[in-house]
Amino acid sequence: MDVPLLSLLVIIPLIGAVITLFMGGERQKYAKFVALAFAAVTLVLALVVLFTKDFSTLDEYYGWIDTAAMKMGISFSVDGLSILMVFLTSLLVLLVIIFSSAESDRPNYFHTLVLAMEVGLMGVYLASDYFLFYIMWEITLIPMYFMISWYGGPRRHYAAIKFLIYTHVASLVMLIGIFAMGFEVASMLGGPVDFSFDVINDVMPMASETMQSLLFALLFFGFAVKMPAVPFHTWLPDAHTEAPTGGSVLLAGVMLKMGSYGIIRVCLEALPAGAEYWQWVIITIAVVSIIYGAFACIAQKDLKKMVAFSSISHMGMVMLGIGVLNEAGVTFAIFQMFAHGLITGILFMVAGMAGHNFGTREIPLLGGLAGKVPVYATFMMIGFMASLGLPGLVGFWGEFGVIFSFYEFIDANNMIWMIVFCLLSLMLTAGYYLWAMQRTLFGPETTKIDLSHVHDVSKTEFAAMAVLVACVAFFGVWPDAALNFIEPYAHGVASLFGVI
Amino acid sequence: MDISSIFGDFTAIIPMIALLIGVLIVPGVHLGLKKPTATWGVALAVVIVSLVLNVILLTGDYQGTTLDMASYNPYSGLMILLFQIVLFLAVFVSNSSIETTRNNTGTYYALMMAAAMGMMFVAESSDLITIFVGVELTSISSYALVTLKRGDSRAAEAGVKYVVIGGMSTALTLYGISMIYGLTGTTEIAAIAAQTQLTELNWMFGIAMVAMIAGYGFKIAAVPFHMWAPDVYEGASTPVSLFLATGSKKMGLGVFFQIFLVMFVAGTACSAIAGEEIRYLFAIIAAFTMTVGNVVAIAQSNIKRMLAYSSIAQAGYILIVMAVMNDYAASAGIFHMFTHVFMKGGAFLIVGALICAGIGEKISDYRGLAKRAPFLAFAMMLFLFSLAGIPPLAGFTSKFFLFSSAVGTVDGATSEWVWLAFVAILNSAISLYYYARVVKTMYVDKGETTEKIKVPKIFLAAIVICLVAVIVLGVYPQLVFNYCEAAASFLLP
């Protein structure tokens, strides 16, 4: 096809962002419709890409910087790993715009930020040049910074700057890793440094094991902070607690995935020897994240903070799948990324609505909401159930698959006792969700807050969450719809490790 | 256009001759007409003529030497262009700034052009003495320039401080040069480099080097010779601060490149005495300069002081080149000087414009600026993010090249200076903290009023020029980077 679909996925939100930026004054109440239109077009394009038979026909390359020492291009491509993320991004952005249609404080800027974030996210997932990848990676920071510091909660300044500095440091460490990969590949091939994925990811696996494991450490650090993995997670609860609901949905739904995407795309594809060298470290970090995140959830009083910590736990699951370094592990890690993106959207919407509708997100202050707001309660229940891995919903396949592949791995290494961690995590997850649900939805109606003016889910909120619930159910019943994209890709990655 | 046929042997210094004519006639215009605006117009015209002449030479790949002293080559041409851009920005806004003196307008512009002329001569020199003379021309003009500020006694204090410190650095430099002359019998840099290859030099040479590094270190405000910079930049009028922070500092860095890079890379065998040690010395100076600059900047509440410290830090980044010492690093360093002119220049211009509109120099005065002056706040945000190295702005691209040079070359990744790259990136992150704080003050904090701010049109035009440059150089760095590569490969063949 001649239409540059992939660049359009980046350009269309950019145009939308610029237009909404200038819709100040009287026109700002129409900003949401403009944003909606652009997000909808992006989603349609993403679907067109999704249903393209051969992704390689979509590749795009434009020359950009070409000096004696370095060569960078604007190049986009899509494969089994990125397509689901692209779909997820465009879907969540659209739903966030629908969900936040009641935003009344400078709504045009809010939509500018959402669309600008979409530009960066799409760029990260579609870029196939390290220079472009890094630029897009950094571009996502600025809208999120403003999103938190403009529309956030009471401690928003602290949270915003912490988010900015923390993830910026991580990106810079990653940048040094990118430099070193570029130079290393250039020395092997001769000629200027070429930053394209094709060249670096093809040649880098032939570098020495020492070099690979060194660079793996740098790049992995950069990505792990974004994911976030314990002990680099401390920015996340603050950012989430203070961010507006729409921001949280995008942050947890697609921005955290940038981390795991980077680990698979860069650390596994380009540095397989490094991944093998650090395998146990990855697994340890993953297990610690899962268990620590789950324990932290139990201790939380703030509903949103609980969901934030559950993200740490679930992203640990993704990391565990990656750390196993076999085909099933990578497959289900990617599936878990996708599943978590859908589920966490519902969770953060539910948690955010608690703040808007009841005036508090403190679990001890809530209680017996099921009778008062039944629709809200239903969504919360579906979200929690999906997240704890109820069979038939999408979360089940991600967790089940990762644990399955992990079992395979520890079985091969005669360390079957490690399954205890998985069981513990399942128990804890079920525990904190059910306990939270019991305290908020059931029991006697709370008297600690005034429930007389409380209204149930609004139409737009309902629409946004209903779409996510439909997706959660659809991919829960028919996981193959997503797995069909992932499997060929995961097969290719796993072949780098000689374990099929 | 072939202008070398018109000016013959003097083509190499024709951009300076143009300025020299300006230096001579501008005070006359002032005395004759007594109209600051007329004086400004003449000065600006001279600067533009000089700029155009240089662009013609540079794009025509002209190379030539005048009187065996000043040589025009890809390196000097590019540096001259940089100084001319700085001069243009400073002169362009001076007439509209309320800080500029109204009584000594002729002197003011003449001094500014003389200072720029000194910088240009430095760029064309390849001899320690001519470099010294050029640096002095710039310094002495700048001392007077700093004091020429309307209605503020801090300027006089800053001027005195500048003179005392400057005098000391001059003495140190001259001491170093005299020792080198005593040891090698020449002041020509290439000849000194050749000497170091032939004979084993003793510790005297090391002392001479250190004296020179210290002397010129004052000029670029490298730590520990940086104390004067914030006081001077704060005390001087904003166009002068802009001129000093972006121009005079680049001259100092250019001197470092021309003397030390050429001496130690062209004279490769100098490892006999000081090669490796000097590189480590530079690496340590670079690390301290960027760290001290950034850390102290956090504590500043005056925006001009904050920008001054951030300038110190930026010079620290460029000093990475002196540790890495290869042509790729040099091209990256020169490119960073260029981007720095526009982003730091732009930031100073906004500060200057706001001073004209009655907004103070305190960061807290910028509260709610996004509502009062949306364009200025937006431009300031871009300049600050560019300084912090956020893509896709110019500061990111130049830092990308600069920091990558510490990680390796096309011959492979090397570990020697990776620690320096780490220091640099950590500093980048620190700097983002205080830049983001200003952005937060402008965008998030509520101001006392929402009354719109009107600033002089001339300032807006200059800011737009810088803004366009910051974006274009970020997205399409090749526009200038190709020239930087040519310059670096001339310097280090």
Contents of the next structure:
Amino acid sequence: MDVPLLSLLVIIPLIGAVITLFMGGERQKYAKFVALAFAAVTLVLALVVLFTKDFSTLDEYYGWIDTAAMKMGISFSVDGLSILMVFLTSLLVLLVIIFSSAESDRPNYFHTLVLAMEVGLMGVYLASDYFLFYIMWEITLIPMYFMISWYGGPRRHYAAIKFLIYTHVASLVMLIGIFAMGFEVASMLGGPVDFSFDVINDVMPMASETMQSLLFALLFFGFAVKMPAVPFHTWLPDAHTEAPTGGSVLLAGVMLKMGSYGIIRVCLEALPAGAEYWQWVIITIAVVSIIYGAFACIAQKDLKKMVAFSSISHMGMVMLGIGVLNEAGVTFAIFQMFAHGLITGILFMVAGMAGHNFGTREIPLLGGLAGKVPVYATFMMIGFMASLGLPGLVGFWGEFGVIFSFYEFIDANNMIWMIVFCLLSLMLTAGYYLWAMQRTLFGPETTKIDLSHVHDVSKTEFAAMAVLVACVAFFGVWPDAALNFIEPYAHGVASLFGVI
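Swap state to the form predicted alone from the form predicted in complex with its partner chain:
There are no partners or other molecules in what follows, just the one chain.
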């Protein structure tokens, strides 16, 4: 009997979330161990899937609605686009539970929300039915809303409401696009509305360019808000600044990737003519996001807010890779999604620890930390260096690959001058990271806050960040370990545009 691995990746954290939810009273102190056990099992299952030779053997389908008018199914599948996101989700959830083991404010609810987020995220990345995809997409919003609203900073309610409004409105626009695709395909085939990825993504490319362009605009808007791309980005800095550290790690590490995942999975696969029609709009938004995010980082005094704006810039890199519509661009856009998830895990853990351990995240108030907390300083340096693209670390390959693909595109279009935007973004990124590092770690020892009783990283914090550092180094030295999964998928997507 075949084990339904993909279903278990959704069911296991769901069971863990239900159990921890009811661990109130004296049992609260054990909630972290229960959550840790379920998250560990989920990671093991994700690794089993990762090392499966033929992903098609894992496909699952369970009938849900099958009438003369409509067909929906609970169906799961995995491929070169989703497998790294599945692995990254399971890894970050486990590390967040380890990192947040000292959480004392209603720990059972906290760990319930973390595991509930894993349910939604796994569902998004594994779903192969559009309606199931949308349901799972919406499920991710609920626990993140409560995570910010219950465990966030002083402006947590404002940030939570803003997060919910922006992302939910974008989701509704996306839903309109999904239904429109379903009805269009049904009219083309003369059958019931079938929301399966296989049917819609196979038939929609045969629709008219006008129809594809209109639907692309609807769906792209929904996904771009989630990434987020300028000018739909304003919810992100507030959400990150107010969210607890664990929430920020999951938000930046895997939830933002839902946007870029949706653009590739839906907009490129199902609407290639629409993607070609809007190509220069995508590239323009990407370049503006990259430059704006980098400039905004330089102006930040809050360490966590700086990292939040850096996510806008780096996700702009992902969109740029997607926008060039060639194999190298799609390949390294997916790789950059994975790399950014690993790196931001370190960065938000470091930023969160500054607030917890030192009493402030304000960069001007910090200084001389390298002498007081050397282990913390080491993790900060590695995170910053990886994010600015230091060779030998995973961030280098994502940025280098995207810039390489963009160079190929603009060279073919006789617009080589546009490479200046990439060079400017690299200089700005190096500038704000090195400046922040100089002031916080190696500047004069601060006299504005008392560091005499400050302790370095705890054992659990060290364990969580050490795993991420190991991954950042491993994939930085051996990027093929990830690229081998991505390249066959990217080749198939590029063939839709006649660019191999």
